[in-house]
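There is one chain below, alone, in structure tokens, taken in the form predicted on its own.
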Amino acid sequence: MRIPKKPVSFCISLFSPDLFPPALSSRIRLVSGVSTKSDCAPGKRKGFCFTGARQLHASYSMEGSHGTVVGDNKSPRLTNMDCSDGGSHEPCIWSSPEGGHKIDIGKQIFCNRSLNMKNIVAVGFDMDYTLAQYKPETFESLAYEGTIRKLVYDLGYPRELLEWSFDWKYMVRGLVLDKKRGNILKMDRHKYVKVAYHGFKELSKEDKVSTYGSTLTRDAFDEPDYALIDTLFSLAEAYLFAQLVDFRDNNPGKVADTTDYARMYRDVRAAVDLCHRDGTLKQMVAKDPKRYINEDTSIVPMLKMLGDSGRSTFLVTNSLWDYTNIVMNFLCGARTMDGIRKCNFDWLQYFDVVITGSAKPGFFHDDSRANLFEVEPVSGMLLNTDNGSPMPQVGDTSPSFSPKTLNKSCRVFQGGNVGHLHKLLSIESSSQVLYVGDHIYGDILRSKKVLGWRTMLVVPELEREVELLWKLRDTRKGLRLLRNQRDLIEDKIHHLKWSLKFEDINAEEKQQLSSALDSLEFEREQVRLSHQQAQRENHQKFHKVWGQLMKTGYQNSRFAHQVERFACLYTSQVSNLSLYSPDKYYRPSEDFMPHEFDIIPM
């Protein structure tokens, strides 16, 4: 049994066996005696009491807005709480009265390959679209904008430009760029291209086949001629693409000639690196977070819950410390009576060593020589130090540090690599860390690959997703009935046909197969246009033009397996680990192949 960082207390009351089985019974040790309700104060740290409720509470001390919520102990389900009020609701955590029931689907987390949480011994978190989810009306429409801006003024684009608006939920993440052609692909895991369109305009089945589908060697997809949208800052640049391509071929004359498709994608991708060098996005979001960022009140009770089982917290960003600080703060800071945060180095007490500056991927090859620096919170500066050791300056006997740093005991750095982070963790083995990010090659790739840890993604359009899957089940059904059906009259025809062509038969039976055969052949066609129209209301109820993130027709798409194999864990959002115990064993779902399929009752 893990043995817990800080001691925990419990309020447990007048309980009935069935409240608690006999294995988890047996590991709780009751204090006789009736508290008194002073005992039992909220923050109280320490021993148990009976309270005369029959309920469980974890005590965690929530400060600000953080609270545990109380409610009804027998409600069959677990309540979504709405934090858009600034906090009015508090978060449900597994360890809270409201804990260990079923969870919505849209919060759940899904396992790909097991995963025994007693094995991990430290948790590591992404910041950018992980920790903190960014709004996408907001955030992404102030990057397309400026990445107009620039292609205006800095690389000479027309004017026109400037009149463009921003749809945040035209684009989504998987797809995949054609730079040469301009054309914008989904395809499934075999990289069969399903959904194609040049610019705005889809490309028929024809021009698919033809481009994508009749060479004699099969093309990869991959760089430097596509381009892989596989995380949520790159939306808008797509969308840019897909207009700059609509625009060159609707406005002749007024991009260059020698400005192709390519070229385009090139300054597009330009723009957007110098948005991020000159800080203006970042700039504006430290102005005003809450337009910016998501609140989410579970990520304080999250973090604690999992420093409390005795586990060792990071952060790993690429983000530097001074946009780091100001997004945490937002995250994790405490609010004072009216609400206001306080801006101070507060979050820090969340985590064990913070890392900014990483340059991931490259920061998860143990052989990457970048330096790592620590970094002075109060001032920024950055000291040398001898792989994390402290470094005296030249001259100095010994190293200096300010009390506020020396009184953290969360350490930050910048730079560095993944042989520094284990040895400040003193991390024995990689299988022992769990790390969740959002971006599959920046976060989840290299890391599962080149160092063996365990991987969790965050989704965040996978809710939707799966509770709109839940609705629709009954309209999947219907579409594999009309599959089945489409394949039974084809069986038919293929019989007819062969009887028509081998058989010896006198004219009057050749009379009647061919009229039979004409019968089925007008049938086919009208189960296939049903089908095929059943197929298309379907994708378009996910989204009007991509459809459904994880598949693409009947096959997975590329995204999806991408996250089954790179990812051990996936779900919506990070703070959905604070609705499983930290000491969860996750199991993956059985594997079918075809033949079991229809074999294996569901």
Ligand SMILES: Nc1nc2c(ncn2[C@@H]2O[C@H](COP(=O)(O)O)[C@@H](O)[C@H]2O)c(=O)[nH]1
The other form holds:
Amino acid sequence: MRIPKKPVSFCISLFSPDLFPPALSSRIRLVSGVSTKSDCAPGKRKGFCFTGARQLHASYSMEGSHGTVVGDNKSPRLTNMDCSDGGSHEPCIWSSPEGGHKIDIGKQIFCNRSLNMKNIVAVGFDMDYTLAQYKPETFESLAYEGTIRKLVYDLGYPRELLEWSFDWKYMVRGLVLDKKRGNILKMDRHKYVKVAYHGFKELSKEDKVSTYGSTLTRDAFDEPDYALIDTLFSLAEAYLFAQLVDFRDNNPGKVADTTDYARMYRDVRAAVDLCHRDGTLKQMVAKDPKRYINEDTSIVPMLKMLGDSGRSTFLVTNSLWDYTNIVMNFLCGARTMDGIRKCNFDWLQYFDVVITGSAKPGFFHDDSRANLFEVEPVSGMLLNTDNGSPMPQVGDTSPSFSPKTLNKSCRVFQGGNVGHLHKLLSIESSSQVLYVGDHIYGDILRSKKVLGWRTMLVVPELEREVELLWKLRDTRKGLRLLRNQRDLIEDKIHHLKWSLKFEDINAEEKQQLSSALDSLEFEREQVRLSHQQAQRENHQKFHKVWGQLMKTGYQNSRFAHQVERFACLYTSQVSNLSLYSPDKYYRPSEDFMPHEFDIIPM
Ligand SMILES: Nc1nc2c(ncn2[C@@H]2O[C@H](COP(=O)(O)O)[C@@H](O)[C@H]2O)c(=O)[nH]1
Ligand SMILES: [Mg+2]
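For comparison with the form predicted on its own, kindly provide the form predicted together with the ligand.
Every chain and every other molecule in the complex is listed next, the one we just looked at coming first.
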């Protein structure tokens, strides 16, 4: 890896890779122009500074020297990367002297399908919302505000939208938007809609059943009429959609008749999409990563531990190189004792291959014909490759990489497909790869189903969910008792009714049975109400509107069902991997069928 000796400015463009078909040039610069603008870190930096809406500037300096860096990758003991407290404690990881103990329930790794880490030769990571946990209160708010501005200024929505505010806790993953009807749904694993809102107004039970209850016309609840909120990136757009639905209903005439709910959804989606592409979000994150991304001092020790254990490590992200470098510097970059960060390429030492602009999930198709370019880290320049091997440039007989470049431990690429990656890492069988991601569709489903990679899903919401589950375990037992009580009373009622109808009994006995029936029916109603109320309160402790993430009523939610089907492992944070041996044999818990519950005590 090369580190510039002199500080250089670090300003790279966000041009999309597909703007540069390989036929146009065999050596492609990512940037469009050079400027000597004074806002390019006066006095400190030397080199290029590119301007324009699509350029991305890191706010911190590029330095070659380490200064008073806390952390030394040669040290046998794991080093403290957390400088916020002056470096007084080390993250406790499995291989540290204090490691290997009982793990908090919120940080455990849960297993759906057995996975022996001894069989894994390469561990790969997604970046956004996997290694980099964004703070929804700032990051999603940024997306929300950027989207509103685009709706108003570019798409002609009323200016009063600019006064709206965002409740970042309102929407949750796993919801489904009914684009045509303006509804937001939560469903169980059988795709029964259990909670339904029109905008922010709850649908009555009758409306819910009449719209979604027909078992004959079961809906798939998929695109194009429905949108799945399956990544944390979508929380802001779901909230905005609900707001627009309410706004349209309550302000006739303010939104054009032609702009129906589905059209509003399309507009929001397009505006969000643009925010991700035009720098609205990334420029801001680049300026102040700490404001938008959680620090996780266990990431570096985890990556080192995996590397020390002999595993290859790789990064496959849809983000482009310039942004990836900024985010990874924030997460892995060394800091001086006073907490100042430096932007360099040191973090590449923790990876064998980095693939940016990967266009997942298409990347997971071996037959994807996406070209693989090598990225020259310092300049961000793209170089043509022949399936990963360097290619001589036109007019040049030697390959385009210097031997020094070829010898560096980590190579950075853009695009390509899984075949390229396997070749670069010498992967013989796809079952030797574990990939850790946050997106069921983008990272997990295809990689597992199409490819046979082993998968781990990161679900940050899980930490709170399991902690609450633990805290509320007695409430849950109480709920089960109430449910059983209800069943018992119902059985008695049926029996009494049967007796009244068919048994040969005298008037006095009939009278007794009837009054017993009355009191049982009264009791049943009381228990039903208490059960319903207790159930609702229990769910609301998880989320005031949508309840427990992994459940709808007593059934697994659709989201939980997908986690169960597609993720071999799941956990709240990627760095929880550091709490387990890199040779751990993850075994699933025993499956239970309903007929086993009362027989085998749990
Ligand atoms: N153009 C769009 N880009 C999006 C959208 N939602 C997220 N993103 C970007 O994708 C990558 C995700 O990276 P990964 O590491 O998780 O693979 C990141 O750069 C996001 O900004 C979208 O709706 N449109
Ligand atoms: Mg991601």
